[in-house]
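The form predicted alone is given below as one chain in structure tokens.
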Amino acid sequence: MLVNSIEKGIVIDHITAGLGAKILEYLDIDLANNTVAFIMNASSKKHGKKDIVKIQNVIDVNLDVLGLIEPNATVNIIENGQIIKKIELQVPERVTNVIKCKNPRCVTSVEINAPHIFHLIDAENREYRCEYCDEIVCMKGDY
């Protein structure tokens, strides 16, 4: 299989095999107007298998979303066909409008314009607590 390199954009590498599709879904990138290469189950010396996402002409992505889903991934910023910056992701301390509160009594279920704000309570298990109702959501393996 041949996947061409990109001149400008981002490459999200070292994604745990099987999480690449979820990352694309959460990033909410316009797939109709951008060139995206999504490689599943590529060989990896470090992890055995991995997913890779290449997005042409898109550099500004929500790093909080990436850190929330796959903090072990690496984001490479590409310009003129060269890696100009590597970003190591971290589990974000606070996320807004990425996770939806599932508690039907939460104010975010009633008030349409209320932002869904979650605060990190356990980095290892990526558990977050809703700012309004204290509902806990685990982002490690369960989305």
Given for the second form:
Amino acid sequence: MLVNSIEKGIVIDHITAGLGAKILEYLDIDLANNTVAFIMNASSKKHGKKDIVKIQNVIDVNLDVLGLIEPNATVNIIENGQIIKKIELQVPERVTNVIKCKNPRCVTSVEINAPHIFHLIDAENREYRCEYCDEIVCMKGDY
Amino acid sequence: MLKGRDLLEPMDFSIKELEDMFDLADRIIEDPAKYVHACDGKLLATLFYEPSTRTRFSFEAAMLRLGGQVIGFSEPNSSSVAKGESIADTIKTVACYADLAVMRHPKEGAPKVAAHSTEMPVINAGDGGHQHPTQTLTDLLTIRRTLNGFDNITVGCCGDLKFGRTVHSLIKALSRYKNVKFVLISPEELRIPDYVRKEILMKNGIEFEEVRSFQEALPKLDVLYMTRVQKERFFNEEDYIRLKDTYILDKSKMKLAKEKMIVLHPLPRVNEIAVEVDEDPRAMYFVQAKNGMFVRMALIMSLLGIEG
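Right, the form predicted alone is done, so what does the form predicted together with the partner chain look like?
Let's see the whole complex now, leading with the same chain.
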């Protein structure tokens, strides 16, 4: 399958196969007004299969979201058809308004203006604690 | 040092700050008359979004015994909450009138939302099944006054450890002292939540065991913290009925305990402690309730920056 290179934008490579759709969902990219190529199950020397996301004309994406969902992905910033920057992702220490607390007893379920804040407690397992109710969520799972 | 601060969870205060507060509570207990005008002209707001007699009365009594006054509600339907007002807006409005606020709310983290919305000190008086730090001040003061400290003690927490916010707060607070061990006694369905097990106990290398047998655990304990299985926390009444009488402390079981062990309970009790145990000198739960008022007096004075 052939997908053209982009002149300017961002290429998120080496996404674990199956996580590409989740990344697109969390990145909050306007799919109606941006050119986005989403390649699923591309062959990968390292992992066998991988997903790739290319977004044209967008270089400012929420790196915290990427670090949260797939810290092993590679982020390439493209200008004039060339990679001008490779970004190494970090598992973020704190995320705001990216994930929502699923605890029905959490105040965020009723207080609509309260920001959803999560703090990292275990980088290896990507476990986060809700700022308000201390509920633990694991981003490695099916969250 | 504590002037203007919030109390949302036990770790908000350092051990030194807690000790200073307990020293003040001790002084109040010794000579309550000395403090009857300590809070003259000050106003406490009690925002109770769910029923509570003990904690609300304890705070109100504390403020009134310090010469201060109290406003508030004990039933959200009688306030603007019924009109759909947010917690943030309610507390901002209350801050226009009062000097500090106490909040009980069924949702976990509600007092934190309130505290983030105002400069006025906010005290968490219980948020869902999460935390209850002023009950912890009560528990700690009672342990300090009867066992002379917190180091090297074994604390048994029994009953509803899942929704028992007093237990979560107590474990958090005691985790900072030397060589405190926990025996967590509960049915499988009411085990301690993951965040307490992982974030407090395991992370801090605290020795603990989770057991089902009440009788086996009793002889090891210096403190037995009994809790009620809380009907209001269950979504399914059948589960409540099945679990409510799992552990009942009675005279015969007290024979298994150490001579100096103390029995604590945040109250209200249903039937998890038989009334016959009340006569036992180790039963400290009513002393604990009285200590709760004195320690809340010390807390109010500290947050308002009133010298004791």
